[in-house]
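We begin with a single chain expressed as structure tokens, specifically the form predicted alone.
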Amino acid sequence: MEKIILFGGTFDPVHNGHIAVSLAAVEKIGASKVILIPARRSPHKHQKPLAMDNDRMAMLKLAVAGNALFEISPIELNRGEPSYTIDTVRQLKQKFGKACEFYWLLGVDMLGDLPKWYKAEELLSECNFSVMNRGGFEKPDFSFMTGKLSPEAIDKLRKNQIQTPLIDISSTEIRRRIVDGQDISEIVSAAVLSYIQKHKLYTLGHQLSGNDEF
């Protein structure tokens, strides 16, 4: 059976950590294939991304230019608020068949708000959630969860974590350093540090003019 992984995000900017852990996952799980899926806004999020989507589409692009493990889907964006991740899964399913498995990569530090995901029981019965032990955070407790998921759920979370690179990198930082004008081109592709300084994106002017509406 083809393992597929999903990783969704809102790559605002996508950045080498990004890039970094999925191939990790493409290795310890044996996947095939890697579907970056930009949020439109995530339901757990208040703050809206501050790329439009066709940036943070485009740099996605860049990022990955030339490597056949990765695509990028739209799905997201081109669904109406709110996007739930279940709706996600189950189009995805629809369209690769059932000759295919999914795990879903999910940063350690999303794992305190995953029992109030949209319908996270039946999610985690379709998709398989693969917990990053990220960079700058402890490896993941479970037991936080016991009377919020059921107990083969929480079991079944906990046999499908994976050790990726302990890369503390986030996209908050880099609109940061970018914002204090420092330099953050170990941290991001030429190719992404090209488009970010052409489009004038995440510097003060940017966030000024009105381009994180979406």
Given for the second form:
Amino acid sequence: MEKIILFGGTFDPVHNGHIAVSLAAVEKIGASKVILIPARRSPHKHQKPLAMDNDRMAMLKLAVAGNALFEISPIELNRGEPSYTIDTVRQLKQKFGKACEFYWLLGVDMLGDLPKWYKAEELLSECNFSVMNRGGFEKPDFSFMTGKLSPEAIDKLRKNQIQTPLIDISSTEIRRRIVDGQDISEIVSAAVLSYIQKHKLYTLGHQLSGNDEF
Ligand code: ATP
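Next block, the form predicted together with ligand ATP, ref. the form predicted alone:
Zooming out: every chain and molecule, the one shown earlier first.
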């Protein structure tokens, strides 16, 4: 059975941590590809993305250019708000057919919210969720989920967790460094860095302008 990794996020901007954990997950899971799924708006975060959809999409394309393991899906950008993961999973299952098995990658920092996701129980039964550790965060602990999700769902999550390299990079840190005039060249790819500089993204003077076309 072909295994496909789904990796959703705001990618605001995409950073080397996203790419490194994706590649490690490909190895651990034995997947044939990773589909990066930029979110239109995260119902799990209060803050909206600071870059436009077209910029986040362009940076994702630059970050994985030439690497056949990656695909980028605008599926959530094309959907109205709010956008739910279960709809994304169901649409992709229809597209790829029953011969594929899906693994949704999730950093441990998002684990606390998972039981509150729309139709969480159904989502967890329809798709594997691979929780990854993350630099700067505690190891995954599933015990808080007791009573919030079924024992089967919790057991499945425990079994599917994967060890990925601990990389202490976040998009928040990148945005902060840009505002402070600090270097980000080691945490984003050279092409993404040039794009950020050319379009003056994330600087204090940067206005959200342009359009949401990509
Ligand atoms: P922000 O700082 O804006 O919250 P982020 O760096 O967490 O952004 P997202 O695009 O929100 O990046 O993350 C998408 C997914 O990737 C989430 O599941 C998140 O937990 C995971 N992730 C992001 N960075 C890392 C990392 N360094 N190690 C492991 N997982 C990560």
